[in-house]
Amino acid sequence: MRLKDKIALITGAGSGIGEATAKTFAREGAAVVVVDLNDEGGQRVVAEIRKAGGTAEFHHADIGKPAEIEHMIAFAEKQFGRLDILHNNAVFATVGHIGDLTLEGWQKTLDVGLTAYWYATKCAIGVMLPRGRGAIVNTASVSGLAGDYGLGAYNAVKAGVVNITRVTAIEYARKGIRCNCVCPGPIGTPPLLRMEDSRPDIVGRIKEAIPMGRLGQPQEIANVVLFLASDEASFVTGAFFVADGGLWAHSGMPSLTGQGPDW
């Protein structure tokens, strides 16, 4: 087992990438703290992990509130005595053109998607430092590497996640704490699947823009997170791993030959 006897905490673990990662970590031997604002989803994930023979506990937290971040880290330490792995994954995003975004929407996007990642990292480091080891994996995005129409706040947050990952990595590299991030492309998580039902035209265009021609699956991202969290990545820190079906590899330039991905 690649995470045998490890203690891991995952935010946004009640669905999507967080759920897939929590179940993957548990299968690989970790005891998992499932953190989510959605009690029903979080408790369901814990129940499914336990049914499969794994170890998991649920903790309700709104990571947009610093005190609740403190409580979730303290919960992991109280339940299991330490924390080996932190996966910052929960997110909130407001959409709209830069000139149309509200201050409230912008601020909440930053609070949940960037400030919370920093503060959870800060709190986790305090637990990890005395043992001289730990792994932090942040969910960034290809949207943190380039711009998207209508996702300015999300773009800013995910770009911040990429760089706070680098800073954490270099500052704590000699303290035994690694920090990396994964940059998914469009993934078939509940929000995008709901959009596929309501606006199949939009999701169809998204799929067409991806060289592989499909959405990614949460498990495909969980597999990357597993590697980064495991000792197999012992010499990997400050890195961002793109998993997007080739989306970021394409410049966006139309084909000069008239031949597309289905040639």
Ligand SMILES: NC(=O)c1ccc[n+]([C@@H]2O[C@H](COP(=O)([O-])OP(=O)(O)OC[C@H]3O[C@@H](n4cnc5c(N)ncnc54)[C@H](O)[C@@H]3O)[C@@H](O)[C@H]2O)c1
Second form
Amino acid sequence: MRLKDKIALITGAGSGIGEATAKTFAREGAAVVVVDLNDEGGQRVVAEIRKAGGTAEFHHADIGKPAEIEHMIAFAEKQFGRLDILHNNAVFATVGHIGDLTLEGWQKTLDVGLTAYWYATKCAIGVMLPRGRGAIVNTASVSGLAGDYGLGAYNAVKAGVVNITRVTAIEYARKGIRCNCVCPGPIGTPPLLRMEDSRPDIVGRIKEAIPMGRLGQPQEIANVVLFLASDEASFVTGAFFVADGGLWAHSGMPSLTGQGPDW
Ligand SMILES: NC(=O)c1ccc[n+]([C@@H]2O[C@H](COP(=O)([O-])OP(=O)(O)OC[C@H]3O[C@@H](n4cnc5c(N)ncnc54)[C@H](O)[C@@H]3O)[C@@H](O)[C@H]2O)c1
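Based on the form predicted on its own presented above, generate the structure block for the form predicted together with this ligand.
Let's see the whole complex now, leading with the same chain.
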């Protein structure tokens, strides 16, 4: 087991990538604190982990509220005595071109996607430092490495997540705390699956743009998070790990040979 006896907290673990990561961590021996503002999703994930023989507790929190972040870290400590792994993963994203975004949408995207990641990291460091060890894994995105039409606030947030990962890594590298991030490409989680139902044309074009020609699966991101959180990544810190079916490797330039992506 790759996370035997570790204590892990995952935000946004009631669905999608966070759910896959929570189940993977539990299978690998960690006790998992499943955090979500969606009680139904979070409790379902905990029940499924327990049914499979794992250890998990649900904690309701809206990570857009700093006091709730303090409570969630305190809950992990109270429940399990310490915290070894923090996976910042929950998200809110407003959609619209830069000139059309509202201040409210921009602010909420930053509060949940960036400020919360920093504040949870700050609170977790307070718990990890006395033991001189810990691993933090942030969910960034390929949207943190380049721009997307209509996702300006999210792009700013994810670029911020990539860089706060680096700062956390260098500042705590000699204190036993590692910090890395994963940059997924388009993944088949509920938001994209819902879009596939309502706008199959858009999701069809997304798949076409991905060299592998398909969406990623949540498990394919959980596998990366597992590596980064585990002691196997003991010399890895400050890294961003792209898992996107080749999307970010493409410059966006159309084929000079006229041959399409399925050539
Ligand atoms: N799905 C993709 O294509 C994709 C691509 C790149 C990056 N990501 C990133 O992966 C992460 C997970 O996304 P997902 O696709 O699994 O989404 P998802 O919607 O399936 O899961 C997100 C979970 O976060 C919870 N959540 C939202 N706001 C919250 C808050 N304020 N407090 C607590 N919980 C909250 C939701 O209730 C939900 O259960 C996000 O950081 C997202 O930006 C996703």
